[in-house]
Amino acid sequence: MTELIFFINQVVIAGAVLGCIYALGAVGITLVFGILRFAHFAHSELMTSGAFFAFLLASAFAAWGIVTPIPTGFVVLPIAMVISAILALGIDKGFYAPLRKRGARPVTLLIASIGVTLMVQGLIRLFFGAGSYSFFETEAKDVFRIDLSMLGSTRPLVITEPQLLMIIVTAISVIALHLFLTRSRLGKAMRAMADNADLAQVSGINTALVVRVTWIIAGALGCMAGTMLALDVTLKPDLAFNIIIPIFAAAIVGGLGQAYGAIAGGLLIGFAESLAVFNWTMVLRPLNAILPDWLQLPATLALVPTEYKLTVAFVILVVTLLVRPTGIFKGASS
């Protein structure tokens, strides 16, 4: 039982948290691709800037002496999401919309998004420097340790308050997104435009409004994902830039243009990375009693070292492109 609890702490909880972050980030990328047909590499900077917006608001709350029952980062998250949505609309209006009016190809928009990535990251470094920040400099991070000794385990089940809130907030966001896409008129218009933009426009759908709403959702979810990542680790200028490849892998594995596929792909990549870096010796250690001396398990038995965790996303991405280019939910061909 002790080994099982260790597995849950290191793989199930860690994989769920990482999967939630990847899923929310991938939804923004796949919505932009589904509506505008280009890979938005600057989505990582929407995540990072959103996290910095939330950090500034949380710092302001601390300076004003406002005490909240849950981590302040979650309290200010709705405000930060609104600011990030406005930033996403501004980026589209200032950079991508003029290119679309000129009939720019998707590859041109992709290259422009790389330029936006460098520009936004440079601005973040200009104002905040290259150092790291923490949401918990002025407040403590609560850690829940659930005693399971009655089940024969010597280890408690450990989860932090931010991790628990991340899972809950992600579940609520996924349900809200599902209801929006399936029940609202605007959500159905987004799905119709993702399937066939020309037909949607001929049918009378306000495609300009759909594009604006797409950026609003992408910016808001990007802010949510970035803030949750910063709450789990530390906030720095390249916070989300380092994980943009796994997020893109999640979107492609799930099926480009498919919101549900992005969620599934994000969770898949998250759990796969956690399983790959897990030290399996901790679980398989009882086998040493029956194994001969020359076949004893090593002290560390992981599929990949922790520093090479990102290779897991690459492997899954390559296999998906070779076996099922359209992804799990049959999105646009990759």
Second form
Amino acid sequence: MTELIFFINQVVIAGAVLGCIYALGAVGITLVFGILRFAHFAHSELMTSGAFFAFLLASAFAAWGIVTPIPTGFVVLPIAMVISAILALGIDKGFYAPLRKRGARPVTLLIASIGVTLMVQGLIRLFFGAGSYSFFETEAKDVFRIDLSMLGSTRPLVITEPQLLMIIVTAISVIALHLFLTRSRLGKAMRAMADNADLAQVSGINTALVVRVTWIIAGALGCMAGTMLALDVTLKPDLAFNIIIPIFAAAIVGGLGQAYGAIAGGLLIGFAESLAVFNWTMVLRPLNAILPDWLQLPATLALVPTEYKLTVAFVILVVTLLVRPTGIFKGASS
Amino acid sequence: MIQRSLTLFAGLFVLILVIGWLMGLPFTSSRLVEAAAYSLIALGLNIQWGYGGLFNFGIMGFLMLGGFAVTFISYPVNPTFWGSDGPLMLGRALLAFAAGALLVIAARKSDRIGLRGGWKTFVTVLAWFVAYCLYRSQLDPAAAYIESAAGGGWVGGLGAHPILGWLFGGVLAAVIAFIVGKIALGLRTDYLAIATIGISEIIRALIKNMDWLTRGTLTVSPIPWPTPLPQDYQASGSDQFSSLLLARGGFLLLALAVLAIALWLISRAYSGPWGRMMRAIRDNHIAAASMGKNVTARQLEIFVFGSVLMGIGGAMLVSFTQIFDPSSYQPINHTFLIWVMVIVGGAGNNWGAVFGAVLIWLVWIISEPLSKVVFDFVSMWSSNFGWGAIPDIEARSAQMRVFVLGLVITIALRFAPRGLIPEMVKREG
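Compare with the form predicted alone: the form predicted in complex with its partner chain:
After this comes the whole thing, all chains and molecules, with the earlier chain placed first.
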């Protein structure tokens, strides 16, 4: 039992948290790809800047003496999401819309998005330096230790308050997104445009509005993902830039343009990463009593050494691109 | 068009003179050597993107391969390692690797004995897994042993001439590019970009963590120079300043010679039938394929050629700075910077790529001192108003480079989408 709880602590919770962050980021990427047909690299900067907005708001709350029952990062999240959505709209208006109007190829838009990445990252570094920040400097990070001794475990189940909230908030936003895409007129228009942009336009869908809504959703969800990542680890200027490829991997594994695919892909990659670095000896140790002496388990028996954790996502990405380039859910091909 | 290029190059020359006057000759000469290496790398990307339309976002990986190659070839031999059990253990790991490779190949051919569909997939996946476990079971103890004191810490170099290291950098980059190209070139633009980034991150993770081979984050230095070092000139009686200039001048001449040879070869190839074929494939690969051109093979060829230049350029950069530090490689500095060079200079034009490389490298370098001046000025102004000075000006101006780079690329895409020295389209007949 102890081993099972250890497994849950190390793989299930860590994988779920990572998976939620990847999934929320990948939804934005996949929607932008579905509607605007280009790989939006600057999505990582939407995430990082969103996290910094939330951090600034949380600091302001702390300075005004407002104490909240749940971590302030979650309280200020809606405001930060609105700011990020406005930022995303502004970036589109300033950098991508002129290129689209000129009829530039998706490749040009991709390079432009790298320019945007560099500019936003430069600005963040300009204002915040290269150091790292924590949401939990002024408040404590609650850690729940659920005692499971009645089940025969010597270890408690450990989950922090932000992690628990993170999983709940992600579940709520995924359901909200699902309802929006399937029930509302605008959501249906978005799906139609992702399937076939030209057909959507001739059938009277307001494409400009759909593009705006896409950026709003991408910015808001990106902010949510970035803030959660910052709440789970620390906040630094290259926070999301380092994980943009796993997020792209999640979007591609699920099929570019498929919102549900992105969520599935995100969870898949999150769990795959935590499973790959998991030390199986901890769980299989009871076997040592049965196994003969020459076949004892080594001290570490992980599929991949911890320092190669991020490579897992890249390997999954490359394999997916080779075996099934359109992803699990049959995404768009550019 | 020729006149425009000449004007731009003259402007660049003036910029170099101004930098030389402001920052001093030793500083400028170092930057020029680096600019020459970056020109070579930009030419490599120009071949891939400008000629072939291939979206390689994994430049950093090839630069790292080049850097590793020159370290491995030219760093002095490590006698402790060669006298220990290390080589034997590595040999066993190599055998395990070969056995694993045979296993995978056998599994891929398993349809010969009647395995089909799901069974074949199962056998292939199983073979990969067994091969991986086999290799890890031999490599892990070997790596642990070599990294310990008894194994000498790391493999060390071969002690050969750095020029051989540059060549090996090109060869290594070519081999890896061939494999990467075989895997990824079937993908369309955006997918290819993401796949190559993923592959370059895998290369980075490997080089950074294979401490037994590359010394990882511990870094390797000093790597020998291909030309005499300033210390050698000083030993023969020159004073400090002139020996520095002589040494760097020597390296610069060598780098320029390599660049000139590459440029000459590429220009010759590109103005001939081969170049026409490449342009045809880039502009419309379907039409080119229907005219009987083997598009996949030609694209693989061009991907390998470009990567060779990147490998050599990466080797040059490392042997000039004399230190191989795998953690210093960043996608911003080593992939996106090169893309900005080619886009701003003009994709599809060799002189444009060289111009862009030198210009963007200088902009990247001078944006730090320049923004420091601006910050100092604003800080003085704001403290006069009683708002207080700007804190951490040094650190902040160092970060401004990234912003300036982003600004340059967005402006270029908006106002000169084809670059400052665009591709010249010749109409025949």
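What you are looking at is a predicted structure, and each value in this text was computed from that prediction instead of being measured. Residue numbers count along the first chain shown, from 1. In this text, the rigid core denotes the largest set of C-alpha atoms whose superposition between the two forms falls within 1.5 Å.
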Quick check: residue 292 between these two forms - does its CA shift reach 2 Å or more after fitting the rigid core? yes
